[in-house]
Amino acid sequence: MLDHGGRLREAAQRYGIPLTDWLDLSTGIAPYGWPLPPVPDSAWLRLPELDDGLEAAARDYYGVPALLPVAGSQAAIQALPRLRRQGRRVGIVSPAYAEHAEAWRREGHQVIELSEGAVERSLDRLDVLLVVNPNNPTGRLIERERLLDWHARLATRDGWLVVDEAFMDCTPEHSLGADSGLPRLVVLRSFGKFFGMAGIRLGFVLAEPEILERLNELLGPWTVSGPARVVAKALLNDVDGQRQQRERLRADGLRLALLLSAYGLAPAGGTALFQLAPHQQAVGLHGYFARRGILLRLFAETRCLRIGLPGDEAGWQRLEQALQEMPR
């Protein structure tokens, strides 16, 4: 298994400090969302029905023609290099989401990890090609444009491009989804990291309907459970509360780069939902905040922390002690 953040038992048992003592800024994931609709008996009484409005509340928030639920984009990221023969060409512009290439190994697949400045001398050879966007861990946005000119040069030769919009809510005018109808063109998009609401596990591939159909035959029936459907619904209806929500979130990752800039440890990039401050002791520093009961995201290749929102005031104040008091 891969290293991810939010193993916050592993690190209450390792530094000897409570549960319930941790300040989890490790994940990326929005610490707050918004009240919850009851979940009726039947959702838990009977196998889920896909007539129940999940599907249309979804294609009208992403703005697409066509999607497939799946449980968490986790799911997607595993079953997706199924769908492609095995050994071919598969280009992912990293750093990116460690699962990605992982996933196109395990299935036989030839992965190269490019820069962003390399996909231009690589993109003939290729059979796909994967962006994250925006990129976790660095927070950089890639233009529609130039995506969409991967994707037609890709296409060109029956190649995919593959876009993963986990963090893409809080910045909806860059998405591809519209235009997820293309042919070779597949979008993943995360449920829980804007929401609020990891454990539901919850995602949407939005992509052509043969794509859509080959991937669903793969996956097998009731994927979503009824009790995520129901509440994934309600969520996805609530326009006012996303409007205020992706206002929470905008103005309070802008709070997170000045309160970290502010303490020596400036953001090289981010998102609304976390902060990737690079630091020559970052492994330090990791271990620093962890004895202090704040779980961060360390990536030690690179010598960068990632930084999520605390949840509440006194998580702020926390943070900014513990940054104040921080090694020099």
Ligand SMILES: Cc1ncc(COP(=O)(O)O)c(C=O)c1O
The other form holds:
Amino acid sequence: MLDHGGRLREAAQRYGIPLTDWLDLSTGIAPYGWPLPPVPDSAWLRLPELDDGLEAAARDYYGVPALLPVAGSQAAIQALPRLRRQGRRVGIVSPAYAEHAEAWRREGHQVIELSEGAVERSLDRLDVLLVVNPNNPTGRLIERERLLDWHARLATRDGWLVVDEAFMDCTPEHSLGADSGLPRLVVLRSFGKFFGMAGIRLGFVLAEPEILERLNELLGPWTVSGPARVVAKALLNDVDGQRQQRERLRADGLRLALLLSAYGLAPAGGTALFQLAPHQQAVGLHGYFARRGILLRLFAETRCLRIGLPGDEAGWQRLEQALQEMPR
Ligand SMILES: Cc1ncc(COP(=O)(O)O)c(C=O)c1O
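Same protein, the form predicted together with the ligand this time rather than the form predicted alone?
What follows is the entire complex, opening with the chain shown before.
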């Protein structure tokens, strides 16, 4: 299993601080969201059915003709490599969310980790190109036109472009979702991050029908639970709520970037949901914050800290105080 943020129980034990006393900034998940709609008994009692309006709500939200709900985009990340014959050459624009490389390697493909600048000269030798956009953890965003150009070059040789848009909801103008009817273009969307509902385990795959059908066969029936379908449908239909969430997250993302910059942790990049701050003493600082019950995500090799959003004013004050008293 790879390392991820959000392992609060482990941190609580390691630092001897009770679970409820932590400020968890180690993930890129919105720390607030929606009052949840009631879940009817039938959603618990009966097997989920497909014509309940979830797919239609999601198609509207993502602006696409076809998609497949999955149990978190992680489920698709693990299954997609099985749709290609083993031994394909898979370029991954790196560093990026490490589960992609792991999944393609596990299924017997050859993974080539590339910098963005190396894509052009490698493209004609790749069977699959994978891009996390905007990227986690760097926040780097690649323009749509560039991605579409890469896609066109790949598609002429039956190559795939896979774009993981887990953090795209606050910048929908950069999404390739509306283009996902193009052959050999696969877009992954995560429901939990923007909607503040990581525990629901829901994501969507946007792609041409043939790829969706093959993925559906592979994953089998009832992958998304009845209660998850009810809640997600309501949130995907709530256009006003989405606008408010987007505005609040954007404002908080900016506030976080400014706060970190004011205390010597200027971000090298980020999205509305997290900032990535390089620091020579990143390892030591991670320990300093943890001892104060503030969990950040450490990238030890690149000496970076990824910092998510506090969910309330008390959290912001606590973060600011810790920044003020940080060892210089
Ligand atoms: C870039 C990226 N893609 C996909 C995922 C998987 O998210 P989920 O399975 O909750 O949709 C994550 C989780 O952190 C992520 O960071």
